[in-house]
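The chain below stands alone and is given as structure tokens, in the form predicted alone.
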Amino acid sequence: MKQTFALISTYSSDQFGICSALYELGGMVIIHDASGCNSTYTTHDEPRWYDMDSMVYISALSRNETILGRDSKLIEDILDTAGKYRPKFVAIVGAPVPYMIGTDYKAIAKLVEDKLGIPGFGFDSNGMQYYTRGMRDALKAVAERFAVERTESGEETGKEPIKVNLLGVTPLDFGMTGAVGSLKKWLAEHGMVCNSCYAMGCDIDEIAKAGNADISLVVSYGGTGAAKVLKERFGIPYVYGIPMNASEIAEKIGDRGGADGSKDIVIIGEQVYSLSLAEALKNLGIKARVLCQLDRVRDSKVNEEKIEFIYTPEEDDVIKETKEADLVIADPLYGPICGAGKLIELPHMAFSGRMFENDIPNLIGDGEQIYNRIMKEVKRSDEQKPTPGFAGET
């Protein structure tokens, strides 16, 4: 049956991706629902809620309100809520109930805005989409609001290392591993310096200094939206990867015979991140191809090493791919599809929640094709720029 999934799990969903792309932000999101939702997020995917504060509530939707659609009480509640606690801006995230009666949630964010003074968002989630989408969303809709102009910082000494936008870094897809760290390292290891890192380790002032990159590094879908406004405010180019140590999984496929090239081999996962552990593996002579449930990018620049990609939105689809598969790299909630005795597990805290949060490692690392598509991108960025002096000579 489509659209059913009887033996697997599910990924979080657009709400949770919304708010875990916002969480250290400093602003106050709201998730408009019945109560439930809130716990579900902070329980199952929210690895930062016990150590990190942050203000995500709940409206606590009733069943009077949901009938006859009160926004005034949720409107009056974000503003004595905002008021005492003041936040660096508001956004309200919808939800199933108040999608299906209508509810306008960029009108009433306006309104909010315009009687706290402080930016104001309303995302059109639902519940039923992946929480890619509310990353990209929420993540886009930061950068248009508060990446800032462009800035000089002076004269160039043609020393100055090159400065990379982190986009689409979360718990969701890296989990607590201390990738975000391991990540800027690989960075100063190859003469380069995180710029702003959407959005983990990242305030607002961070957001703001995103226009003075020289490249955007997209390491998840979610990163995909601010990726394209930071192109087309301040002509910043982007590459799709992440730089990754295969090892440890290589060795994990040794253990089963797959090293020699002799075994069908399928990563199951986000694109981004299943498409950068099949090219590191692809590297130590190891072939693999990537199925993919969730959204998916549609540019032939984030597959550049052309391997294997299915996009498999059904159960269905994933049983019929992997039942001919001799190895199956994927989080252990998949066991029941693919089996134990062809299961590599790698944890994904976006499928699993936190099951297996100590289990999650840390890919970070190696990366040689990464680094050349940035400076092949900044190379060609820096070619296209106009010759200062020419511009309008005769």
Contents of the next structure:
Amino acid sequence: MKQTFALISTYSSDQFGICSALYELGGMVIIHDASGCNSTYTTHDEPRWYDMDSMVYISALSRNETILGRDSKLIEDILDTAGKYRPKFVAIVGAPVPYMIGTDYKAIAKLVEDKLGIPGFGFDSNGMQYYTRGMRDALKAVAERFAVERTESGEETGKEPIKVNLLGVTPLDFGMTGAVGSLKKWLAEHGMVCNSCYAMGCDIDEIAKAGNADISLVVSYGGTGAAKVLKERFGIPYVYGIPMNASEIAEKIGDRGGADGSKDIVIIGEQVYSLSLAEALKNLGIKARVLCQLDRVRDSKVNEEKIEFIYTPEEDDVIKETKEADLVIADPLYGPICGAGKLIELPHMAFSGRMFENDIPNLIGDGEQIYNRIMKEVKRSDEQKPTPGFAGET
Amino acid sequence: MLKIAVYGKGGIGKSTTTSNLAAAFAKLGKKVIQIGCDPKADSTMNLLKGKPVSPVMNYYRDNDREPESLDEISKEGYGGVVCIETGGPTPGLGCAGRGIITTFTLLEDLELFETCKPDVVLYDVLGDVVCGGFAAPIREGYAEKVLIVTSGEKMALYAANNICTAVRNFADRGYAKVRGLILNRRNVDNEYEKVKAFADEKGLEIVADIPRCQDINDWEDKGMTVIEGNPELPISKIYLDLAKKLLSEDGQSY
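Structure of the form predicted together with its partner chain, given the form predicted alone:
Everything in the complex follows now, all chains and molecules, and the chain you saw is the first one.
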């Protein structure tokens, strides 16, 4: 049956991708829906909820407000609350009911912005799309709105580290594993520095700095929108991938007799993460395919190692693929369709929420191919820049 | 790019007016897109010699997936006008307004404007601004001007008044503005005076005065606009003059 999930869980929705992406940026996020959605988000998909304050609200949309199209109540509530707390921005996040009546979130955001002088965003999410899309739209919006032109900070010596934007980092894909710290450490070990991280361990000022980078590293589908904006606005090139050390996973594969590369292995998960893992396993002599049910990047640069990639949103197709595979690397909630002994658990918060949050590994490390890709792209970008003083010389 | 939404009471002649206007723009050398926003899906019929384009909602119904190219949901008609119809849900079920918004989102995803690079986009919208979906064509990014088709009949003017009120309610949202009225005559007594009085009360201009004309019906029977059928007719000249006026206001030459 199409678009039906009878055995496995479903991924987090677009609304929560937006909330997760904006969580640390000091804005006020309002999910426009009947009460209930916020507890799903805070209970299952937002591990920062109890440790870090963030202004995430629900509008508590009622039946009459829906039928009558009474946007005024929402607008008044936002003006009242945002006027009081003065957030860095206001984001109105769509949900199924207002989606069905065609609520114009962007118009409401504009109205709020005009009245309060606080930047406003309206997101056409509807709870029927994946978190990947919500994250993409949210990070794209803040890049469009807040990122500013490159600012030079004094004399350049020519030995400055390469400044890298990390795009698409949220707990939904990386958990609370310390991945941001590891990514920054990896950059430092390779003579680079994190310029701006969209959007963990980051505030709105750091978002604004993104125009200063030499390159963007897109670490999930959620970072693709911002990457394109930063390229268009500031000419910052981008590459895809996560530097990964797959030895922990390879060991588990070895325990199942697959270390010699003889097993048919399929990785299920977010596209950039899964391809990066497959690439890291390939470096260890283990071949794996990738299956993705989520939004996927269609740019060939996302898969430079030409890993076998299957996209399908359908559960029936996943059952077929996992049946054919010898080993499946996936979230534990894929267990019911994998068959006994096949599953190597790799918890993914966007799929199983906080159920296995303590078991999410931090695989950041190695990643020589990623480094090479960055250097190649930076070099190409530098070659395309006009040389100062060259014009007119013979 | 000139983007216009055409509203008016049901049966007042919106589709006839819109498709003649589209044909007039095309006749003046402009690249035109006409999007019918009505479940009846008959807006563009007279640009297509009676061979209609399959509506977007039909595509969803028949294929249970999104179309991947514009070719699957559009057809080129007279003068290269790109014709698209939103269509609607199964009668009596679903939500037609939501269908319009879904169509617009799809057209954005398929990069309609980037691909066709139109000079003029016309939205022909069902009757009144009855719900959020039917206001979609006047949202920011879509039409910038609204033309209201009306006759001197009481109910047509009543609908025109409702449309004016709805559009003005959206003033602080950055939506389209009412550009003016198109008087599509039904030969009621003192018709011009009645419409002029309404226009004056609302501070609007009557941008065209279209007489009741048998030529329109005759060419419609052949699946054509009068512009295609005979651009030299006096009635064709009225549509061409309106097209020229709107292009001039938009700073476009012809």
